[in-house]
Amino acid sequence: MKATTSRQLAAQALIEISSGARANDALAAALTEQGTDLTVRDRAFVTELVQGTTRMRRAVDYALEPYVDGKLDPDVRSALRMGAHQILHLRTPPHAAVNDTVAVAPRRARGLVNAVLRKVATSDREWPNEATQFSYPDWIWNLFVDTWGEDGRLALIAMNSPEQPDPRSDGYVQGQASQWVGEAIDAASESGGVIVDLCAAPGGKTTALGSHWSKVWANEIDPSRARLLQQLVHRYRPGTNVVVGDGTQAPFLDGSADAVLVDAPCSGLGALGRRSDARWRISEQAITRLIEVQGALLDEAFRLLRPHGVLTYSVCTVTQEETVDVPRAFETRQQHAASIEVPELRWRRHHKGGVVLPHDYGTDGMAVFQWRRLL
């Protein structure tokens, strides 16, 4: 039986994505089920073809559009997108990108794929705007630029080159900005004690907490994610107590924790580099729903805190609503919450907290806020 090539594997995953599968899931399934014989280099190439083509979809489709008439079948469009991505963004020699893509295209459409990709390779194009050139929905591009100016533009461009995080000392692979959140928690709560992570899955921040915590509770609302969380903490932080529960109605007593982490569900707009299809899935309207959940989680977390306990709020996004408006509204509701200054090392000052933009250090965009309960 002939082995599946890297491009065949990538093309199959892209067809799944075009049918509604999530990019990370389709890629993982392809590599697990058919890519086990690939070299490390070939697996990385499959990853780039799948994630890069998905990420740069708007730019790729714009380049293809003048040479494509009518509606294309998903397998044909996926092949064209993959080939165009190699020409436009990977700087693959055009003859190689065209020939290798034609070889994995559906037999009925190989002539079309050959002709279209050759035109893409030889054409001079002018981008209508930077949102198209750098492949973002207009609303995301405008939101970043309106909020952050030139920094917003640079942040978006940076997220087209995802972070390649190094493993922690225990071997767990976690983004740097997420690790810095854990460091901020430990620094603000040097005496340790009991800590509750209200939205713990997948468990990276839970397992990164310092050794001075005497008891760690990891709460997760979704039972299937909680099972995966249990496996992770068993490996990286044995003794952690995993609980299945709604973080807005947490199964803990008033004043039972010395610290609480709310790593809240958010728009994820600071993590678009490692979530290649997220920019096409998230809607502007979803932010309104998310900020209600974030506020409810903060209020519940504050209920759990003992006097002088520390509350940490983090989100992998940089929107005004989620990183300024939510903390500000929380402070208005909770008069006994005193803001703690986040260390300036790495973090930009942002309202009363800190933010890292993706182009600052080549990481996810991340925001963190901390408060101490006075009474």
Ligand SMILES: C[S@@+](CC[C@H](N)C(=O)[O-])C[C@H]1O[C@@H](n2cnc3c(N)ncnc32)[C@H](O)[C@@H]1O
Given for the second form:
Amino acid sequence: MKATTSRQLAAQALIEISSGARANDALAAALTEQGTDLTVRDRAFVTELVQGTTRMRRAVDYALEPYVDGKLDPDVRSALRMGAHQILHLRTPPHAAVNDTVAVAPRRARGLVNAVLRKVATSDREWPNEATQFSYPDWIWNLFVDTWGEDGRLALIAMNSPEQPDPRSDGYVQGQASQWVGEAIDAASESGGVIVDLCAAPGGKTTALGSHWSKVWANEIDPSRARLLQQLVHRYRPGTNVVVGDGTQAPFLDGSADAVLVDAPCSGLGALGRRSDARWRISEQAITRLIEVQGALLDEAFRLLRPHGVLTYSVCTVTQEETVDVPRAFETRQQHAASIEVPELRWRRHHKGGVVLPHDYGTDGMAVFQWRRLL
Ligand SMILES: C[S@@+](CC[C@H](N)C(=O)[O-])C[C@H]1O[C@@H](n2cnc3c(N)ncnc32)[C@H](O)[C@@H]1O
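Mind pulling up the form predicted in complex with this ligand next to the form predicted alone we just looked at?
In what comes next, the whole complex appears, and the chain from above leads the way.
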């Protein structure tokens, strides 16, 4: 496959993303509908062009800005961004980045694309701030640095080179930090029994649970995601019962579970590498709504637990609200919840739970808290 064809596919996906499509969906469509003849290497290149250009959009636009006048058509802008990303962030030789991008640019704009990319390749630039250089909205940059200091800065930089996890032994591809959550659940509940996973789709954590569980219930509120979950458990953990419903009003009796997992909907700010467009979609206000749901899910999970049962709360984010305030408020409401120390091997101690920052091991950022129900 010629380099231009990979770039054509990537350019098309980038146009769709700029008009509102989700990056993972646009990429998957490009690869499955037109990219079936691609080699593994070409697929990886298309993926990098699409995800990397999307992720690094702020830096790329800053580098392009001095050389473009006025409004650009989406197809021209997408070609320019893709070319500039290769020049700025990939090791593509500049002449190849320019020539191959010009070849897939709209015919009417090839002169412009050629001239602008040559300028980007040959000019020095000073970044106005690190949020622009490392391509994050200001509020995310400030939130990480205010919360974590230098660690926050390193975490953000690490998320621009996301984890490429190896498949698990059963073939499912799951990030390492998610696997460590599964290990913490299994370790805290050695006697197994009935486990309810209240927020289960797509099913990565459900399907990773140890074999000592006699019954696994996987609940999910979103019917289309529940269908995905059903397919996944059918393949990787047959015998799991899938339930579609709101986990804040779960259809289970009081005290019926030996363990409950709340892998809660969250801001996802620890997984910004894996979801290249997430940093441009999530708003600070969304966190306020999410923490309400997280608290309600924890309370409902506690209702389902039998005495001495184990509750696990995990989120792929590292905000103070979601990883400190929500667990702390839960403990205030539920006096019979005694926190369990998470294994220290991987997790930094974080209040009464644990956290992994993206630069610790090159994984998603993740937080986990566990409690035993006393009465
Ligand atoms: C972080 S994801 C879960 C990931 C999953 N545990 C895994 O490891 O593959 C959170 C899930 O919770 C679902 N969700 C959101 N609100 C919910 C609610 N009130 N009740 C149940 N599920 C909910 C979302 O649709 C999403 O699928």
